[in-house]
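Form predicted on its own, single chain, as structure tokens, below.
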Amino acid sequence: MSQLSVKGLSYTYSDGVPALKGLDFQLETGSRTALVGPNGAGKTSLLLAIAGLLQTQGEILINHAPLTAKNADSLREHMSFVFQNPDEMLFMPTVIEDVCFGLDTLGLDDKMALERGQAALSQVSLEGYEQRSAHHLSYGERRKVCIATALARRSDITLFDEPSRELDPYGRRNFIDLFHKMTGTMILATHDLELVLETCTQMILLDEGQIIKMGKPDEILGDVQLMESHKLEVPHSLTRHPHSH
């Protein structure tokens, strides 16, 4: 079962550039999926596709239900989006508000939200932070109540912006940790090739807005020649059994 197909989408900025070229792929159901790419391959622009927020070409299906603007509401329900910058994503007077926004619509009474939210919040580590405002937390914890929220929704599928960026050590390993607790369909864009590694089961490689490669990882990010070529590197984990081709 196919949970995300995507078939010919393409999209151009409003300045005429175009950010995706054509792009097919097909994603099972609770597959982990890293976007990877140069800054400008088409990373970001993907992920706001898959979730409805641009006007694209081409087609996209969930569950095998065709996104259009007209359903987008409904299919997005089953979605949730922790984008890039956490101010983004936060705006209610408390934490608490935040991470339990939008659950009423996934049909949760106000206990049930509560209960989701005080646990999601427990499982990255910010018991104790309901009352807070947004606003005054940490970068590193701003994040983590936008990873809560998305937590919280329990969604079919989970999109990730560079979730590990300007994260310490001991919240990357924590994001790692909650990563692999997570169920449905995970989608992440990232720089950070050695989460990729220790994320993902599969990985697109995109640039200039195209689908370079799809495979295992290790394989695609251990090939010297390809990863050169698209203006990155080999992780150094895999520098020690170096994939030669």
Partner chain sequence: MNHAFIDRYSRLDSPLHKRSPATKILGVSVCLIALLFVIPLLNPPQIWAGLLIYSAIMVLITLSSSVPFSFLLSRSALVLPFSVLIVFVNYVSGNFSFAQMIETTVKSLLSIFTLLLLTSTTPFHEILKQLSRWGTPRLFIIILSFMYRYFFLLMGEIEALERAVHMRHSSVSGWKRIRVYTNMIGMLLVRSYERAEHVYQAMQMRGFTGDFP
Given for the second form:
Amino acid sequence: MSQLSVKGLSYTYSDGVPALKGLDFQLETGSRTALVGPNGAGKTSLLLAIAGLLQTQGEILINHAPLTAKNADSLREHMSFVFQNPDEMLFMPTVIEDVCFGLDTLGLDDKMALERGQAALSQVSLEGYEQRSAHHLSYGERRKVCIATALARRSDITLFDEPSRELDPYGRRNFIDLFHKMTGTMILATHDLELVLETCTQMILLDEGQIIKMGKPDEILGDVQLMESHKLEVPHSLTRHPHSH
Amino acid sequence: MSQLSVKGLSYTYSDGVPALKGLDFQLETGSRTALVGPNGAGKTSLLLAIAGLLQTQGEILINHAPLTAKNADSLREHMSFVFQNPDEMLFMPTVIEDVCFGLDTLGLDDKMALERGQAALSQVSLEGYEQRSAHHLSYGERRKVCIATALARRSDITLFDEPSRELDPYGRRNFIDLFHKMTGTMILATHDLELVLETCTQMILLDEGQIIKMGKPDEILGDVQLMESHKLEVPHSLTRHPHSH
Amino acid sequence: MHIPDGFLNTPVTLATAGVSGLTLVYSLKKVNQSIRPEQIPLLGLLASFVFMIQLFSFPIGIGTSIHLTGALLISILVGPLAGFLIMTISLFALALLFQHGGMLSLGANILNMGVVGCFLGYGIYRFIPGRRASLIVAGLLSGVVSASFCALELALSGMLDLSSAFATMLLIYGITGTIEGVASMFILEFLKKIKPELLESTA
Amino acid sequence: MNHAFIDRYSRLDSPLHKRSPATKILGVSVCLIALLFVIPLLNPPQIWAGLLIYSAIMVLITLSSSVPFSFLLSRSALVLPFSVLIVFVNYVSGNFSFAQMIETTVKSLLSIFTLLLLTSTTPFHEILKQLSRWGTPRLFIIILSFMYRYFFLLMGEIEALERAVHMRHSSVSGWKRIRVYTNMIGMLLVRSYERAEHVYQAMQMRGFTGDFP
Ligand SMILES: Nc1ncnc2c1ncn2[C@@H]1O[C@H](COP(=O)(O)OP(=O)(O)OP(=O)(O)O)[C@@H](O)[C@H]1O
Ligand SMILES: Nc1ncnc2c1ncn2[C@@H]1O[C@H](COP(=O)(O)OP(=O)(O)OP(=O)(O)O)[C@@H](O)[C@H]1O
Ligand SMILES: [Mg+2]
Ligand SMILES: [Mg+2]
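Next up, the form predicted in complex with its partner chain, please; the one we just looked at was the form predicted on its own.
Below: every chain and molecule of the assembly, starting with the one above.
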């Protein structure tokens, strides 16, 4: 069943920059989709649009219900979003308050929310960070707090915008494991093409606000010509073992 | 000749977190050094200290002159710093003003500053972005503007904190080329271990505010045990061709 | 309330400009003597903060809207003199960039919000013991006095019949002032918990 | 709130944009003094003539500025709620004649329009530079410059905060809302303070010593 369906989606920023130009695609419930494209392709804008945070043109259907300004709030209860810049997500005085923020609207009482928050923090190996302030952490640590907020919400749809970049290799590996353990539909925008190969079953190649191709990650990412014409590179693991599948 | 020499450098943040614990090292003029370590290791703090932006304990000698609160301003004329978070660097109304900010203190008149700024923007392939505002760009584009500010300064010492983050593969490759073309001493903090192998001739492995090891990148990064005990991973290109050097 | 241009007559304009101008000269001199260079960005930030909270106004019907001034909060953070300087600068920028208040009526607006808010508000805050109570009283009284000044200036310019509108204005600004006091209280308590350095940086 | 609109047209290219900031600031001052101090001294029929001539001059200047009329008019209209309220109260209470009512409203609109012409044709930092040349104290100018720069930063912070809250807290209401909002203002202050510190560091790195260019 399609959980997310996008039809003729367009968006132009107020200073006249067209970021999305008529996108059409559908994602099944439980699918894991990577969003790949050069800088300025429109990945972040697309994720913001899906979360109902931009006033777009065109149609976005979530579980067959159209996303409107009116119902955006209630649809967002089933969504999580890990922003590209951790500083734009973390605003509470302490790490644990940040992770638990909004869990009450999901119907959890304080004690349950706290338990979930703590569990999420330990999943990203930040035990003991509960009482620190997020804006006094290293950037990688901030990123992990952001991932923990999404883990704690256990949403139907989770949007990740470049979640792996400030993470150390161990943290990145840990994120991959968590990603596989999470349930629900997930969309992941990233430049880390190895990460795409390890986590997603389909991908959308985006450039200049348009969908260039949608399909299997190894097929798209392995296409040297396609990659180079969109400022991308065939990832290491595909070049070293060509056609190993 | 050693351009930068650090002795017994320590720093503790005001909320009591010790970030640097007695570091000692020396860097030669023109050397390219990578700073590698897990999240929270102290990389950013070390770079801030070298730039004279933290009130540290211990000694930092730049061209044999000790860095003090008094002469920090004049020593910084010979330094550039690309911050980990682009949003903290970009504060002027337009991109070109941002790139040219401070070039006048280097003795350039307006016209020369503008030329340099434009040249730097085209080096990061942002021609035509001059009049846009930096806080209305995609994150990758913002990062490129930050790199351009450093290019325009042509400093003796350049500090990069995670410069390849958010860049698309083409932008990253372009950064590597620029890095090789730049002159002067450079220090590069990153989690992108492939980038270290392609750009730096030596590296410092940092963990919990201490230097674990300093040496050749391929030797340190190729040491599986060492890597794993510090939350790192042997990079792809070293595992696929073990001992190829 | 920012009085736009066109509502004050010449004598009132000149008199208020004189009072505000002299206060500005005095506070510039004093602040210049005591300030450290690294504090200047903080003053700029607070000016920006005041600028912004004055832009966010809540409509209360009949064409009027209210907003907080921030005068009390910043006077406590950086002292009344620097606070006044910040208020003046934000009001100047608001008039120039957002047409909130006129250019020639700037003197009157600085008097109503800056002088009253910073010096009277801060004075009451220091004078009355007990942090919470003093903040609320300071907010309430400086709101009422501000409104009276504003009404008086308009009345002297023949724009307001004191008897008719006065009571309504006092009521509205008494309430706004009280909200200002309560909000300042919450924010100060928050800052004390999260960033005590900010409270110690008094210029 | 649309913050992209702060001195929005000030970077266009027109005869008026090319004029020196000094000329424009002086011109606007003279206009405002004439409008607010001199015209009211005239007798009623002359007042109307004065206002008409003044408006005609403004129209001519606007035509030479390539700033859209619609923008100037819609921004000037921001003063209307205040004017209408005051003027209406006076009219109802019999204090004002109909003519006075119109005159006051028109004056307030015209004065804003005049000021808008300055800020729409002169970048803010040019105005500051000129004020500084005329001897405005350095501290005043520096704080103003920082204020202007940090304003965008603050707006960015607010936008981000709003998005972040919306994403995770759909239905805040009542008392909880007030708590969330004061928390946000406090956090906004703290975060922008820290951001400002970092931005100041970035400025220091690039040779900022206390004077804005
Ligand atoms: N706030 C904004 N105002 C105006 N234009 C914007 C804004 N944010 C992004 N843009 C523009 O919209 C286009 C798409 O930006 P978007 O952030 O969606 O790209 P992206 O694919 O996420 O890039 P990146 O990989 O660099 O994060 C770009 O051309 C960018 O310059
Ligand atoms: N402003 C701050 N206040 C208090 N503690 C801080 C602050 N910034 C960093 N720290 C702490 O100092 C330590 C070192 O942080 P630093 O930012 O130098 O790490 P890093 O190596 O750059 O990490 P990352 O790879 O995540 O960027 C961490 O434990 C961090 O939590
Ligand atoms: Mg993006
Ligand atoms: Mg760091």
